[in-house]
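The chain below stands alone, shown as structure tokens; this is the form predicted alone.
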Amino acid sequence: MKQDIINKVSSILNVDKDLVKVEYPKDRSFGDFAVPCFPFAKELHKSPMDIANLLNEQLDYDTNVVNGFLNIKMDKKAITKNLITKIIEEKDNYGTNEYGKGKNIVVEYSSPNIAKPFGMGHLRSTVIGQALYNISKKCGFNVSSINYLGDYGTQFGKLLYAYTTWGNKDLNGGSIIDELKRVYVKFHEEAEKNPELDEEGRKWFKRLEDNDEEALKYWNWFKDESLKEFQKTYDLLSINRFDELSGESVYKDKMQPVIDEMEEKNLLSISEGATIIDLGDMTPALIKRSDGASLYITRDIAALYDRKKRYNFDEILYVVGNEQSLHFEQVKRIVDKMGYDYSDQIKHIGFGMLLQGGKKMSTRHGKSVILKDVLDEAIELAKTYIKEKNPNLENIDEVSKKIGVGAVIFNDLKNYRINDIEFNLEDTLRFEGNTGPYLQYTYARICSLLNNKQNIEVSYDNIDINEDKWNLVWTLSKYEEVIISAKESNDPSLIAKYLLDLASDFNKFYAHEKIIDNDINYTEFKLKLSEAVSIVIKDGLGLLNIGVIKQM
């Protein structure tokens, strides 16, 4: 619709199409679209009002002029018929577009640390990253997902020291991850009393870098056990696979060529025994410690070079918390200083913290909340609610899982990612308000209605497109636009908020209209409109990696 208006205005005024903007009027009584005529005034040497009046005379739309804006009212019946037909025919392909056709995106997300529980702190990276992966595919990009495990660094030296010193080697069926968490917390408690322990941790990490047999044995064991535990959480979140599962350790033998290149380009200098890159007005990047051990940024640069070579990305999205913003600015600056031209393709998709009681959760201080435990609790709470509403529901376990897990995911993604989120499980599972269960319930309500559908052809001649119906059609028509906006801003909350608006519009329509009545043609029209809504709700929730339920 917008493109048709742009083409016609451009042709009448003989101006470039890029100059024509189509907006939505603040007051919908003026029209459905508005074309501001101010941008044409200088080029055409006419006042905005004169230009608007010219368009008003020549365009074959229902138009009016207000203060230099040409307002356009659309043929509601024609648009309603065409849109409903299009959505029902295309189903989950509706909203699919070619915004990113021919372009490659790499999305790095989730990235939990081995030898630690998969904590709630990694929920945000996981669900935001998966949503961006899904949205990017919907926009026609070639997308590759990477789960880049935290499996290297000085902290693993501390863990190796802690486990070999205090670890229980006879677990009797207990969890090695729980034991590693215990000794890791103990290390930091002891290090506060004896700072020399930090040096012991650094020594163990150096042994790991030097491929010491004992260090490697324990480290590989930690990693294998961690992956088994992580998969249980991914299964609950319906994340079945990553295109690449790797870790920082992959690049431990690939860093030296990068450091050599930095040396050849005269970028390195020594500061207090450590090797750094001076970044001008930015904090210097530490490339090697004084003991020769590598750092996270060195491995990240090596990984970036490798990915550019293998994926030839047009964008690489790092879904990592806001606190790492300086790190990624340093990475981009280093890429520039090394003479490469793709720093603008490096995008840090930052996000705020997940809070509980106003405080960040922290493994180091023994206060982590395990994500799988929270998801399991959400599922059980959902099951309790369902039994109260519908005790005879079939497949109650499957339904409870979709509602409980979906509620946790939606609670995260409905928020603008940069903001911190206070997590409250009971609030996320409410069946009213801005929640995932509210959307799932709306979808189930429509599925129940559709049992009355007779699949006859609808005649639109005598159908009244009143305000409730037109608002619903109008919202449905914006779906593709919202998807593209969500990709442009890398913000899944735009999808979540759109779905809430769509469900709200539908429930107003449902409250004001008797859907099933004696007029078969009118009933079938309302059911087809409802079916179109259900298709978009299901697809939109799918983009957020949330399942739907046909009966609740």
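Think of the rigid core as the biggest set of C-alphas that the two forms share within 1.5 Å after superposition. Numbering follows the first chain given and starts at 1. Keep in mind it's a predicted model, so treat the numbers as computed, not measured. What changes on going to the form predicted together with arginine:
Taking the rigid core as fixed, one finds a CA shift for E200 of 2 Å or more between these two forms.
With the core held fixed, K186 shows a CA shift of 2 Å or greater between these two forms. The two forms, fitted on the rigid core, differ between these two forms by less than 2 Å at the CA of D376.
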Given for the second form:
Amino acid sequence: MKQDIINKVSSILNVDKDLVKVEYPKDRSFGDFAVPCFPFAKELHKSPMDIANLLNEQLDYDTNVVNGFLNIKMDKKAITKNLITKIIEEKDNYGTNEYGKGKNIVVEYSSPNIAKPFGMGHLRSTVIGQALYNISKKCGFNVSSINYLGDYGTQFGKLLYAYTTWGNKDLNGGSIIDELKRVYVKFHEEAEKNPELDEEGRKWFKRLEDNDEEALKYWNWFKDESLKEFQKTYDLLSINRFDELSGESVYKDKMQPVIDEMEEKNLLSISEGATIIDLGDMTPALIKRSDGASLYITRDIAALYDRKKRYNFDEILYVVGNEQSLHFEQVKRIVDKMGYDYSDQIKHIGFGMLLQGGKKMSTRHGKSVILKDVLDEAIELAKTYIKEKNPNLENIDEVSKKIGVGAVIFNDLKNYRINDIEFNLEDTLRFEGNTGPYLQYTYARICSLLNNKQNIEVSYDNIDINEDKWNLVWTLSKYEEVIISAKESNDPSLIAKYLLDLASDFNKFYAHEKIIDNDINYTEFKLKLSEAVSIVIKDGLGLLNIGVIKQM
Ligand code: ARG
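Now that you have shown the form predicted alone, what about the form predicted together with arginine?
After this comes the whole thing, all chains and molecules, with the earlier chain placed first.
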């Protein structure tokens, strides 16, 4: 609709299309769209008022003029008809667009650390990253996803020492991840009393760097076991694959060339024995420790080079918590200093923490909360609710999984990512309110209505597009625009909020009108409108990686 207005206005006035802005009038009674005429005044040497009047005469829309704005009223029936037909025809292609056509984008997300449980901290990276991946696809980008495991660094030296010294070979059915956690904590306790242990840790890390067979054997085993464990969580979240499963260790032999290049470009200096890059007003970046051990940021630079080469990205997103902001600022600054021109393509997609009662989420014993436990708990609670609501429902397990997991994901994504968010399982799972289950429930309700569809042609002659219906159509028509804004700002919450608006428009319409009545034509119209809503809810939730259920 907007594009049509832009085309017509620019051709009547003979001005550039970029100059034509289509806005929404402050007062909806003026019209559905407004074109401000101030931007043309200079070029056309006419007053905005005169220009608005000219357009008022020549445009083949229902228009009026208020203070240099041209207001346009749309033909509600025609628009409603076209839009409903389009959505039902296109189904999950509705909203697909070419915003990113011909562009390569890399999304790095999830990236948990091996030998540690998959914590709530990585939940946010995983769900925000997956949503941005889906949204980018919908916008026509050529998208590649990377899971960059934390599988390297001096802490693995400590872990190797700890496990070979105190580890129980017999796990008695317990998980190796728990055992590794136990010995790692013990290492830190013991090292307080006996600082020499740090030296032992360094030695083990050196062995790992030198590809010592025993060190590698343990390390590989830690990694395999961790991946098996992570996979359970990915399965629950319906994340089937990453285009690339990589990790910091991939770059262990690729750092020296990077360091050499920095040296050649005269960027390195020595500070207290360590090798650093001075970054001007920013905290210097530590490139190599005084004992020669390599560092996180050095691996990140090596990984970035490699990705630029392999993916030739136009944009790379790093979905990592706010606490690493400085790190990514440093990465960008280093890229500039090295003389490359693509630091603007590097985007840190930061996010806040999950809080409980205003404090960082932790277990009763002050430990970090494990994601899979929370998801399992959500699924259990969903099951309790469903049993109350609909005890005879088939496939209760499947349904509870979609609702429980969807609730946790939605709670995360409905908030602007940079903010810390409060996590409360009960609130997250409420069927009324701004929740995932509320949207899934709205979808299921529409599905059961649709059993009454007769699949006949609707005649619009006697149909009145009242305010409830027009609001609904209006919101439906904005789907593509919202998807593009969500990509532009890399903010999935715009989609979550949009879906809540759509559901609330639908529920208003549903509350005010009897959908199934004696008038077959009118009933069919209302059902088709509802069907269009269900298509968009399903697709929008899909962008957030949340499933829908036909019956619940
Ligand atoms: N594994 C890291 C962590 O848990 C996140 C990795 C972020 N990505 C990166 N390229 N540095 O903190």
